[in-house]
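Shown here is one chain on its own, the form predicted on its own, set out as structure tokens.
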Amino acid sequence: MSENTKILEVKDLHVDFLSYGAENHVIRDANYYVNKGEVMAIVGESGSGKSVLTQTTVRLTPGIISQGQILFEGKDLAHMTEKQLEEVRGRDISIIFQDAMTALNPTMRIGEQITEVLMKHFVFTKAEMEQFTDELLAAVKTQDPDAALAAWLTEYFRPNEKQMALWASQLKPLLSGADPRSAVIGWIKTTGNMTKERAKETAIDLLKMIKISDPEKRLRQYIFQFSGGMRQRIMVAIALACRPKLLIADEPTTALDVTIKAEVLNMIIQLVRELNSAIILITHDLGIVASYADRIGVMYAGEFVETGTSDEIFYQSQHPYTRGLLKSIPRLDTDSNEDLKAIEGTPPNVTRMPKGCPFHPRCECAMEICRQQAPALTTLSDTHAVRCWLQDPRAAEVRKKFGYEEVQP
């Protein structure tokens, strides 16, 4: 679970893209956050919005941000140079995309798409390794300096379990000695920056790691030669390699089986829990957002109609999309003869977007004032909110007749 310390926080994102000279409204007053440590799941049907909002976040879209904030670490993302962002893209927040053989290089070897990402975020320039070195010299004056050191090897060089406690038995002695910053700054030369070798040995073991069979034949390789099952978990390698704080994962499964899909998500999880970095799952499989998110936010036409934590968006959802999405998921106790329950209609084109709540000429509970306004998004509790007409109170008659429980703001 969580911490409760946002690493990510968006606030009222707009997101036009421009056609034929107009401005559409692809993604309307986002608000969202995650936290460290936590699985936060996109859920809603296709081109509802979750793609733009998320890919938007480092900037990766044509769209343009007319309002709003994407504070990462504090730092706002939307008013980055592209520079800034090439340093923050690959190694502080990663992309799974959906499609690997449209995002994966056909004409690079496997070996080199993963070793790039490494060399490019951590070989270091000579001013840099003297400010890393100084942050550490002055950390460890403040602070308790094993906690010190392992942040500052966690900030700056990602390193694995056993990295960790090989690098800090060898800084110790150096941070004790005679002249501390020349042996540190030594260390990083020798130990610290990232070479080929190194590389390669790390790009070995992500194979491994998500069950390549034979990695070093396969660094040798293109996409090509591999499967669609496989292609994909080359881009979990690629996304992970720099052990992310944010993993942005956009339908990471699209193309595995079952019985690996589950196993490639528990280890997306397991590296997530150990980094206490954070995991944006963007998935239309309800059955993973049940069983790996804390929180879920429910987008519908780009905007957010509902979030809240995984119990309350299962047992206490509030929005008629949000239930209608519930309904169409296969249950073990209905009747297997049964139909599935699917919501009429499609969901609504950006270039012709209905006056009111976007979901009414969908939604079965529509009223009057649902045509001819938008609704405001109602709090219920410090994790549960919903953008819907029926949380008025004098939609109590209409919440009646189709079965919504009083909530109290």
Ligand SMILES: Nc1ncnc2c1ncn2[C@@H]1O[C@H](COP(=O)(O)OP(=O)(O)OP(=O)(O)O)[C@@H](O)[C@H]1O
The other form holds:
Amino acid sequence: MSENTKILEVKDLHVDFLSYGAENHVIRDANYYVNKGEVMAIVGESGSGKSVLTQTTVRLTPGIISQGQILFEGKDLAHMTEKQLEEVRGRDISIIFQDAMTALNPTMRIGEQITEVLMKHFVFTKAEMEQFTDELLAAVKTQDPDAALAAWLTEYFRPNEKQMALWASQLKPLLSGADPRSAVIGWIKTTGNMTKERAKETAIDLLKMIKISDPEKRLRQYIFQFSGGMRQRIMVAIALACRPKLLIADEPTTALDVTIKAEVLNMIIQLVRELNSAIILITHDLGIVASYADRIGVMYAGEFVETGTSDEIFYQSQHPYTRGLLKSIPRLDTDSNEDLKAIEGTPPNVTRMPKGCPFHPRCECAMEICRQQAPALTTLSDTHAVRCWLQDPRAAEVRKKFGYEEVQP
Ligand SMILES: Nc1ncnc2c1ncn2[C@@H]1O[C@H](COP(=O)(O)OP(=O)(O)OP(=O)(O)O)[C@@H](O)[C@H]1O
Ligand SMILES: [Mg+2]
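After the form predicted on its own, can we look at the form predicted together with the named molecule?
Starting with the chain above, the whole complex follows.
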């Protein structure tokens, strides 16, 4: 469920790649956000920049951020050091990649790969224990103590429901004791800190969660001993091991058989909802996101050409590219024998971008201005924005000609 608090906000982001001495502007002026607990879908054809954009969010591409901000819980990831980023990756934000075989380590047992990420993020230094404790002691003085304690546990230890109740009941009496500072530090050392045993128990729970039977035996196996669908589910387990606040799922089911695609996607969405995490779901198939997405961003040639709520994109789309994508979705709810229409032509190469609007060579509504000048972003509602010359009030006749009469820019 979306809570309308932005957990991630990307502002005016430009990402460039240097290639043979030339600078390619792969992402141009990207603006998007993700609310807490919501499903944000990013769609677009191959090469539109979906992976570069989202991997840049956690600074995993060699691309250069030439401009812009990547605000995660208010902190700018674009300017963090590698050490600070290491703490965010896998713990606060994690990624499921398209291809499990290349993303997972073939030489390590599955169990080790899961426990490794838990040990990395939840084993603390003495200085960290002291810092966390001081934060808790300050928070319980100024806020509701129960709420402050729960927020503190979630931030640093990511307990499940059972652990939350147990750990809160252990910590509460310590806070009113004679020496709360030493007592809380002691609690972190003995309980909050991740141990190998607890990491293994968590790994077993995770395999159960992704419905892999005989988890204890499976944890000792290697990735090649699993089927394609299982590998993808193991990526899900590793990505969710630390109960991240944001999951980026980059075409998580593309490599899978059509029969298990829906099963894996349903599982990802269900698990993410249970954790109350947000998800960025990347796909080139707008049809896939119809039943899951709260909001959708449509990318073309490195730009967002339209963003809106699911309803705005499906029922009030105003960009010819979005409309083209919608026409290429097979519909089960009509008897229509009309052929599916793929958008003619191919997206431009980043090294040879056309002048004006990047979509104009393929656009049935293209006007002369579209060939000359790139359109600005037009805001249609609090949640709906589009980058298209058709939104200019002077384009009313052109809109009408192409069936856009309901447009109210
Ligand atoms: N390491 C790199 N160096 C140079 N250019 C790159 C690099 N990675 C990606 N690009 C370019 O960035 C553009 C966007 O690529 P990206 O992989 O983000 O597309 P995508 O939308 O994820 O496509 P797909 O649906 O095929 O995964 C492409 O033109 C690609 O050639
Ligand atoms: Mg990609």
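Positions refer to the first chain, counted from 1. Just so it is clear, the structure is predicted and the values come from calculations on it, not from any experiment. Take the two forms, find the largest set of C-alpha atoms that superpose within 1.5 Å, and that set is the rigid core.
Taking the rigid core as fixed, one finds a CA shift for K261 of 2 Å or more between the two forms. Annotation: Cα of I288 displaced by at least 2 Å between the two forms, core superposition.
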